[in-house]
Each structure stands twice: as C-alpha cells, then as structure tokens.
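One chain is shown next in structure tokens, namely the form predicted on its own.
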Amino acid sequence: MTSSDLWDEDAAARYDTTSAEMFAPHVLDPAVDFLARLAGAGPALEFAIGTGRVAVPLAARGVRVSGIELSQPMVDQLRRKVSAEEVPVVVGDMATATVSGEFSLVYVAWNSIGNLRTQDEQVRCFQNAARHLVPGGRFVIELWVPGIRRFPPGQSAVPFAVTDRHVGFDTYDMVTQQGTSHHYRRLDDGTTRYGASNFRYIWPAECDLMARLAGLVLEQRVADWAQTPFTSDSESHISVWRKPMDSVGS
C-alpha cells in the first residue's frame, strides 16, 4: 500500500483551477520542449500524470505519451481532455505499477516524487523507472530544493506563496525529511478554504544515489525547464538520468 496522499473527486475536480499558474505558457512550454526534445521519436511515460497538465500538450507536440496516476478521480478529469486510445493510463503508485511496452522517456514533474513518503518507496520508483526504460532511455524528475536553509532559530514554517487569493507554507521534519504543505484560498464569495498535502523532501545527491542504485547515470542537471545552470542558490532542478545502452533487464 502506497504513502501517498489520495487526491479525491473534490480535490480533482479544483485541481486545474487552483494549479492555473502551472498551465501558463512561460511555465509550461518549455517543459514541454525539453521532454519532447529528451523523448525523440520514442514514447514517453508520465508519472504522476494527473489530469494532464503536461501529457496532453506533449502528446499535441506527437509524442506517444502513457501515464501512471494513483488517482481515478485524476484520471476522470484527464479523460475531459483525451481519450484512453490518445494518452492510456494504469491506475496504480509509481513506485509499482507498470505499463506495457518500453519508453525512452520516462519522467516525474512539478515535485510530484516527493508524493511517495518513505525512502524506500522513492528508491522503488527510481526502480521502476528504469525498469520501463530502454537502453539510453532517460528518466527525468522535476523537483524543489528543500528550503530548510531559510529557517531561523525557532521558525516552524518556510513560506512557498503569499498573495492575495493563496498564502501557502511548508513545515519540516528534519529528522525523517517529512513535511507538510499548508494551503489558505480565498474563494470568490470572499470565504477561505484550507488544504494540505504531505510529502518526503529528497535532496539532489540522494536522488543521485537512488538513481546509481537503479543502474541509472546522471547526464545533466540544471535549475529549471529553461535550462538555467544549477548552482548552489538554486531552488529547484531538472534532473536527467540515463540508463546505460550496455543494460540489461533491471
């Protein structure tokens, strides 16, 4: 059974509306160019994939595009935009489940690794990334740099967003790296809804090691979809594994 938090009808059907910055083209295109670039003439296999924020404009782009989502209810809003027969999905965790076929792209966007909360799990997906992977296939993450650098003495949340329609801030364990974001909404009729999700923040060296235990290589890391260098001060990062063309089964 999968530590992920289970996104239900409700939260679904919010989803695009309160994600509505993730859509914006200067956010999302150039993901779309980057994977589409990594993906070449071969199909593409989404983690995570929701309703498909990222998949449908990437299959729009031709690439065969399959996903794998926890939740049906995700799953029933992505179904609004594509059918079955255009972007497939298993409904099942992506540590786990599996899709027929080989992939020479598999990837995790918008910090949605960090849904699984425990280290083995994560190794797990790491797993059966290059498990759908052929060999030279790549497995790409988006995800956040913690952001614990920014607590002072005492301080028990970092903030992520404050306007004025979201306030949202994390909070952190930093003995087990389990953390929760804590979302406040303003609603048009002037009311404020409260949302959380929890979460295992990983750091970029432990994703490396994840990915050597997977039999998979780094081949590049940068800051963002632009391709911005990644650096010290960065606060999120691409990064691409690739799994060796000398592979074998995994």
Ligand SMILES: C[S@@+](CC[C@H](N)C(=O)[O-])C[C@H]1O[C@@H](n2cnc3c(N)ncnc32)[C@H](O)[C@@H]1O
The other form holds:
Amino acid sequence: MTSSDLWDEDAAARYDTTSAEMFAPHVLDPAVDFLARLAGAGPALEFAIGTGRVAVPLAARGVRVSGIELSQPMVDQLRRKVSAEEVPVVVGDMATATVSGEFSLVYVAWNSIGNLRTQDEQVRCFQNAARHLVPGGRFVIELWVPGIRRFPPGQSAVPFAVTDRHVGFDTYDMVTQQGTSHHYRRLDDGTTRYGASNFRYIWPAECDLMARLAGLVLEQRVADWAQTPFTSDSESHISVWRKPMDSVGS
Ligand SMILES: C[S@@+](CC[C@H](N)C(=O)[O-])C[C@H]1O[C@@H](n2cnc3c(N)ncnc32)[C@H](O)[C@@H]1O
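Alt. form predicted in complex with the ligand, vs. the form predicted on its own above:
Let's see the whole complex now, leading with the same chain.
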C-alpha cells in the first residue's frame, strides 16, 4: 500500500501536453547528457518513469533503461513511444518494487520522490535504489528545494506559474511536511480545469540522511542538470550519491 496519489487515465493522457515545457530540448538535453554520462556503459533504472519523458531520449542515446511506475495509464502512454523490449517497466511502487538485474544508475526525475508522502516510504525508496545498484553505482534525484523562504508571515500559498493559461501554486503544512500543488488551467473552450497533486517535501540535508541510511555516500550536488553550482539561493538540486565499491549486498 502506497501513500502516493494514483495518476489516472485522464491525467496520463494529458501529461505530455500539460508538461510540454519539460519536454523542451533546453530542459531535457542537459538531463539526458548528465544521466548518460553517469550510466556509462551500464544499464539505468528510472523510478516513477511516467510516460518516458527522460527515459525515451536516454534509451535513444544507447543506454539500456528500465523503469518502475505506479500508474498503468502512464505506462500505457509510454508504450505509444517504445516497446516493452526497448524500455521494460515494472508496474509498482518505487519504495518496494523490484526489477531484475543490477544497474550502474538509478534516478528519479522531476521531484517524483515527493510523491511518496511519508518519511518511511522515502527512506525505503533510497534503500530500494541502493539495492538495485552495482557497487560504485549512483543514485540521482532531481528535486526542488522547499519554497518556504517565500512565505511571509500569514501567507499560506506560493505561486509557481502565473500565465493566462495556467495558474499554479503550492500550499504547505510546516508541521507534517505535506504539500499540495494546485493547478487552474484555462481550456480551449474557455472553461477552467482544476487539478491538485500531493507531496511530502524534503530538504537536501534530509535526503543526505536517507542516503546514509541506505549506505550511500554524497558525491555531487548541483542546482540543475547544467551543473550550475548549488548555493543557498538555489531552488532545486540534482544530487548524486554513490554506493561504495566495498559495500556488501543490502
Ligand atoms: C511528475 S511525474 C514524472 C514522470 C517522469 N519521471 C518525468 O520526469 O516526466 C510523477 C510520476 O510518478 C509516478 N509515481 C507516483 N508515486 C509513485 C510511486 N510510489 N512509485 C512509482 N511511481 C510513482 C506517477 O504515476 C507519475 O508517473
């Protein structure tokens, strides 16, 4: 049983359109470059692979990519792009599901680890990543830094998109580290569609502790896929943890 929201058929069918800016070459190419370099000659495993936004171009670079994904409708969308032979996927929970084989790279893109909404499950996700890695292999996450610094006293929402087609804002509960992203999208027929997704936010330091619990060691932290240095003003991070060469099975 997972705490994650389940992405249904409707959300899956609209995903590539509503996330179009995340498919833009200037967003995707640096991510694929970064991950291809870390995978090297070895296979890669994407947790929460979705419709294959990252996995499909990574596989096109010659990296053997597998996935774990909770939502069958998201996998159905992926299957419109690549076959199960090209990019095999286990439908299951990234905190617990097992894929056969060992990987030089396990990664979770675009804040998806936050879809696990308990600390226990997030810890288990790190442990599951470590379990799938060869010694010397790497676990990479792309995650925002919680936008709490933007909250003046008394304000309960932080906008992240304000255009004539899309208004999006996050609300946070500082006690439980739970958050919700709210989206109001104007449709072509003039009506507005509301959607929300829930997450548990984590700071980089909490990620490091989860990695340590999984026997992983921090190797690199940058602000984005283009490897901009990570500073106290960074709003996101790409973190790379390594499974030590001398680690025994976890
Ligand atoms: C924002 S989308 C990201 C998809 C893809 N990684 C990308 O970058 O486009 C989040 C994905 O996480 C999946 N997901 C949520 N909870 C999950 C879980 N516990 N295990 C595996 N996948 C999960 C959702 O079904 C959805 O496909």
